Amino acid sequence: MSGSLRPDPSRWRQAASVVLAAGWTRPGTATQPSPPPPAEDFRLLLLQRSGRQGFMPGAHVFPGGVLDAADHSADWLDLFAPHHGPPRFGLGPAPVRCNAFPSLPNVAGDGNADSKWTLPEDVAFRICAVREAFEEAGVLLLRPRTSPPDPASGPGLALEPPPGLAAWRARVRRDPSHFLRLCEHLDCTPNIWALHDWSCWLTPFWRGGTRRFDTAFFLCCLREPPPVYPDLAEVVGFQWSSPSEATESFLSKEIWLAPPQFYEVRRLANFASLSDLQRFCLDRALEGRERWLPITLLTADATLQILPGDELYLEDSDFFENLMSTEKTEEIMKEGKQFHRIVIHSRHLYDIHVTVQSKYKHVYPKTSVLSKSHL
């Protein structure tokens, strides 16, 4: 077994994404009552990618994108002053490193694998996630510089969009360093303290796939949903959906979710309220993020994404650039006992099987077998 990935033609690029969960109170009128509300009292922001995008065209995703050199520039130090002291800009003690596998020696952010970090890594990733939320959705996860950060505070609010929003977004899209200029102009900092460690996904190998990402997922709770302005370039639409609503929209083919997004939506279905979700994030703040690379297993009638903890998961770099396969079909599920896997029957039909215990105080999705009722 090996813990490192041998160099290969594909570039692993560092990226960050933010799952925005907002409180939701939209009562109906006397003449037009609302339909029965879903079990959850919060909604998730899902952005629809343009069909012209080379990676996951048309998918509904959480805001996010590739880390840029501007996200870890030393120029941020002056803006964050005096809130950039230890530990970690007020974020608290560094979380534990959850797992050593896999190690990716050829990961790059802005294309320069040798670029020197001038900010703590987890600060830079949070800045990236906040910047991408602004670029793609026009959402400003900022806080006034004069307001001392409080990582333990309850759900906050996004900043009201400033005049000239479109012009600022155009500048930032052309040159991400202009995001710092925008923050200076507003006398604000990215609200890195509102972003909680959630998960980390590595793009699994697939034949012909050349774009592979090492993406940190953060979770941010907001008291109410901010206005969203799709950039109409990368993002052509959006919706606020509860986890149960997003699941139903996926199964009914109204939206398409890639397996990691579907898994996270189902994981979030464990929470009935925004306050429970916020409290959960604070309670596990020192645990950090698990970093997962799914291993792909092809069977006669389905594709399985095997996740850490599953009895078929192998910490072997051979499977980073190769697929597993078997002639077995139903036997692969009947013979095993220790499951942590996504079973992909078709583009809009996934099952999740989880029998392992979650680690690092996190929560895994409940087993959900949907195929029989949706085939």
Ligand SMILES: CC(C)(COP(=O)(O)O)[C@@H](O)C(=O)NCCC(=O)NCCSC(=O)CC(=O)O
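Rigid core: the largest C-alpha set superposing within 1.5 Å between the two forms. Given the structure is predicted, the values throughout are model-derived calculations rather than measurements. Positions refer to the first chain, counted from 1. What changes on going to the form predicted in complex with this ligand:
After superposition on the rigid core, the Cα atom of residue 291 is displaced by less than 2 Å between the two forms. Positional change of residue 329 between the two forms reaches 2 Å or more at the C-alpha, relative to the superposed core. Core-superposed comparison between the two forms: the C-alpha position of residue 84 differs by no less than 2 Å.
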Second form
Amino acid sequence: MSGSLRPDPSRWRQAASVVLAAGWTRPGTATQPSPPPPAEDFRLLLLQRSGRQGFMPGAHVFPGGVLDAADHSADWLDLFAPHHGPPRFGLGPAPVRCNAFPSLPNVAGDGNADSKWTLPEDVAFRICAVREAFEEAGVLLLRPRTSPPDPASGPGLALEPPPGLAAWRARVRRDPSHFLRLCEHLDCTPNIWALHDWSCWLTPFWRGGTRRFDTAFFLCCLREPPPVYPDLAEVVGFQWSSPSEATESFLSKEIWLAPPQFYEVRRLANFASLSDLQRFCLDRALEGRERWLPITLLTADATLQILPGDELYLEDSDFFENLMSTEKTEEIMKEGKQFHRIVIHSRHLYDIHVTVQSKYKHVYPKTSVLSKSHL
Ligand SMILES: CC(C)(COP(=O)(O)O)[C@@H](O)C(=O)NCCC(=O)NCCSC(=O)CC(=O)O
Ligand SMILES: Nc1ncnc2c1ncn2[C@@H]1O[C@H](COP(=O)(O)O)[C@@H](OP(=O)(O)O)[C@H]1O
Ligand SMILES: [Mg+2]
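Coords for the form predicted in complex with this ligand, given the form predicted alone:
Up next: the whole complex, starting with the chain shown before.
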């Protein structure tokens, strides 16, 4: 058994994403009855990547992208002072590290060098996610420097877009250090306190796949959806969908979701209301996020992504760096009991099978097997 992945420092890109969940009230009128509302009272922001992107072209994703050196610059210290500063910047006690496996030998850029960074990783990744939401969607998850965060007050609001949004965005896209300048200009800080640890996904091994991301997913609840302005470069469109609507859009081939995004959408289908979701995030704040690297298993008729806890999930780096093949899916499903896996039948049909208990006060996807009627 070995505990770490093959060293290749150039391959792992550290990234952060934010799942924006916004409260949704649809006013009905007496003359025009509205269609029945979705099962959940919140919707998620999904951004459509450009078809010209090198990675996951055309996919719908949560806002996010690669960490930049500017996200952990010491210059942020002055902006957060005097109310917030090291070691935790008001984020509360450091979450317990959930899983030691897999350990990444190195990552692109600075490496996992908390010791070399002035800002804690927790803060830098949140700043990255907030910056990416601005760059890609024009959404400003900021709060005034002088107003202290109050978790008891429930979901907050995004900041109104400033005059000259387009010019600011162009500057930040050219040079991410301009995001700090924008925050100074607005006398705000990134609202790091509204971003809750949710999950962390490592890109699975894939033959010919040269890009691999180590992506922290945060969850942020907003009272209402902010206006969204796709940058029309990296991102060409967007939609607000409840988890059940997003699932339906995927199954009916309107949108394509990569397995991690699909898994998260299905996990969020556990929550009927935004207030339940917000409470859930606050209750598990000390648990942090588990980092998952799916193992890819090719069967005669599908591709399986095996997740931690599944009986086929072996903590051995050989399985992470190779594709394994086996018999028909039905055979291996018949033989097994302890499942935590995504079965990819085709581009628009995934089944999530979960029979294991969730860990770290998290929740696993609600519906394990989706209707075959979409085949
Ligand atoms: C990797 C991102 C899309 C950021 O990329 P960017 O810098 O914007 O180009 C990130 O937001 C993200 O979603 N990461 C999730 C983890 C990941 O790598 N997902 C892709 C999985 S690909 C896969 O599962 C195989 C397949 O295509 O079926
Ligand atoms: N107009 C455009 N069309 C397609 N992709 C673009 C683009 N402008 C930027 N990108 C790509 O978007 C990625 C940046 O994403 P993010 O800032 O979210 O990490 C980069 O991909 P690469 O990583 O392939 O260089 C960049 O090349
Ligand atoms: Mg991106």
